[in-house]
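Only one chain is shown below, in structure tokens, and it's the form predicted on its own.
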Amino acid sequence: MKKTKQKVNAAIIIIGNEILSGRTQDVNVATISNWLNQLGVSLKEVRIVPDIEKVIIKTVKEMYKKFTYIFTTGGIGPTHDDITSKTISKAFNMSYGYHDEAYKLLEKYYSKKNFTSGRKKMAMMPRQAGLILNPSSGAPGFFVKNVYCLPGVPSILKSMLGGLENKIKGGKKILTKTISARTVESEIAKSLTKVQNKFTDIDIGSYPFFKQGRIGVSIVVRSTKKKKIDDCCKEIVSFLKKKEINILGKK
């Protein structure tokens, strides 16, 4: 019997009251999603949860069996409300404490004299965890099973993703093409549905925008197969021209 290739997918758990309160705007989802696309991993779900232990544990336990990879952001810093490390330990019944390798890395980074209790806290995590090295600020992230725990600071998170590429096994690179047009969704909805019904294995999305005082729609086509994307886009361009809709650009 021929084995079907399992699709590689992922989910993100954003941890932090500051995101839910609106004080901080999340940009990490876009960074991780774009990175995963390059690796051939499809992001399927994103959840935002508060800094509450039982909520984090429940969410992690529910999601780690459902997806190939889970990425958490936030809650691994030095303050009292950074509880992700301890919570992940509890979720997987792992011993929590100073991680030997992480402790040595941070002690060297800060020097013994400046290695304060707050900084030492960033070396506390599941003792069995693997480390995600941090080229920006020294404090490592960590991973257990298929759960990868990253910081919430966008610039630091982005700098750490490169070190994960040899740990994430994806599929074919997910390609994207965008057609922007001066129209509204209601004007193209029927035609776009026909194209989607014809190309059932292509992901087609339409996204309204408002630019320079005028409205428009960006049609985004996603697939691992370039020829199918090209064929699909040809049909989209064809119906736009028939409707005499101004095409603003393709990329």
Contents of the next structure:
There are 2 protein chains.
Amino acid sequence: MKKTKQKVNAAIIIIGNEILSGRTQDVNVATISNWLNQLGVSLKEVRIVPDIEKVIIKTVKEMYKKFTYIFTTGGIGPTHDDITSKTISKAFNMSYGYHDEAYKLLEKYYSKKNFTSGRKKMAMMPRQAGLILNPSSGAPGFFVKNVYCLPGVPSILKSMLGGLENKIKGGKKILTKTISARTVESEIAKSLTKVQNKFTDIDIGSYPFFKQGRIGVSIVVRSTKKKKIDDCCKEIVSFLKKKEINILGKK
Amino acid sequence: MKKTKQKVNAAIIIIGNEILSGRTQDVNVATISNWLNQLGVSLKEVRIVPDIEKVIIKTVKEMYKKFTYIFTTGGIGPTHDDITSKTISKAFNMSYGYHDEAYKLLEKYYSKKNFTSGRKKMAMMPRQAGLILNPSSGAPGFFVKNVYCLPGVPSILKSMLGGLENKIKGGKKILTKTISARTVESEIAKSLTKVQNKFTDIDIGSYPFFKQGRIGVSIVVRSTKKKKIDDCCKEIVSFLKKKEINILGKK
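For comparison with the form predicted on its own, produce the structure of the form predicted in complex with a further copy of the same chain.
Below is the whole assembly, all chains and molecules, this chain first.
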């Protein structure tokens, strides 16, 4: 394989007891990952950690040097279990307090008389942080170094990604093709291995599905190179046809 | 706080490019976590890692000593991207090959003439592993040391948990009460902090919700001690009433 430039990558740290306890189903990983794919950034790891300061600090310190971008979700609200802002300040030895711009922004959002102490907490963060604007509910996220701190509520998180795009410098866009076929994995395993061994720099995944009484396998081909994906898919289609396996769809 | 015995805990390692790429929405964390709650095992961390041998080995080695139980999901099927069995063997310096019992079991499941080489791969694992039986699709999971390897397909994983229960020794069951109220977090933050400071060994979480035009906060109280949960909830209900906040539900 030819040497390529270091890929632009990312990791997510989900801060939230509610995900670990099984109470809440995370959906932010898929949202952030699909958004990163469009920007040419490859998500390489996710960690879900509890709302415990020393665990968060250890995780952030371990990860921010390993990946181009780190996204955290959760823990930037006004309640006692929202400890992300304070914890990130500690992790990077930054002063934690009212962030001038965030304070002004929230004061304006709520109007002076409704800007209660509970709400003021949402203006507390590393004072040198950059802000991530929140078009849906006022309270901004923030970033320090390569660590971008987003809220946990999926709809709010989603609304804030657009404003982040000019801060993320991606690589080549990651392209995907999926071939779905009426088969089982064991029937195609050998042929698929041959194709994978031929296209070493392409990522081929095989995922069985069972839905609404239908059984099949989705073969997912991912790369930044369109031509290689096309060549690889041609070989997959060719062995499926040879085996007389019904192709259900290509996209 | 009184010293308590070391809690029984667990971590999950999700092995799967399909989750990192955003193609597939993980649901196994919530399934396993809710099952563990019933057994009195507390889920403490989750990592989602790619199908890369050295990353998986590093992650497993780092985690199996830190937690009572480790569950892995994904990567035990028949295709080239299913590398969990081989990787776990390597991580623990165990011989990787046909597992006698798994081989017999699969041979019987498929009948001799349909037991193709693709299917035979699913009998390859650490040869000393214990098996986790699979009532829905034949191919078993396995465990070595405290590491339990399950498939990624949610319905199959779910069907295998029952058979695992006699192998997991839990602690006290983790109990939960949820109070939902028509409010916003900033309105209750201060009072909730006071309650949390009083009940230091109770885990109180605060989660805003916005659904179907309704806005509110769910306050989730978790502990192994029913009496403490009840006392704590009483204080929460009391401050909510004092603030004339409408309680939408308790469960």
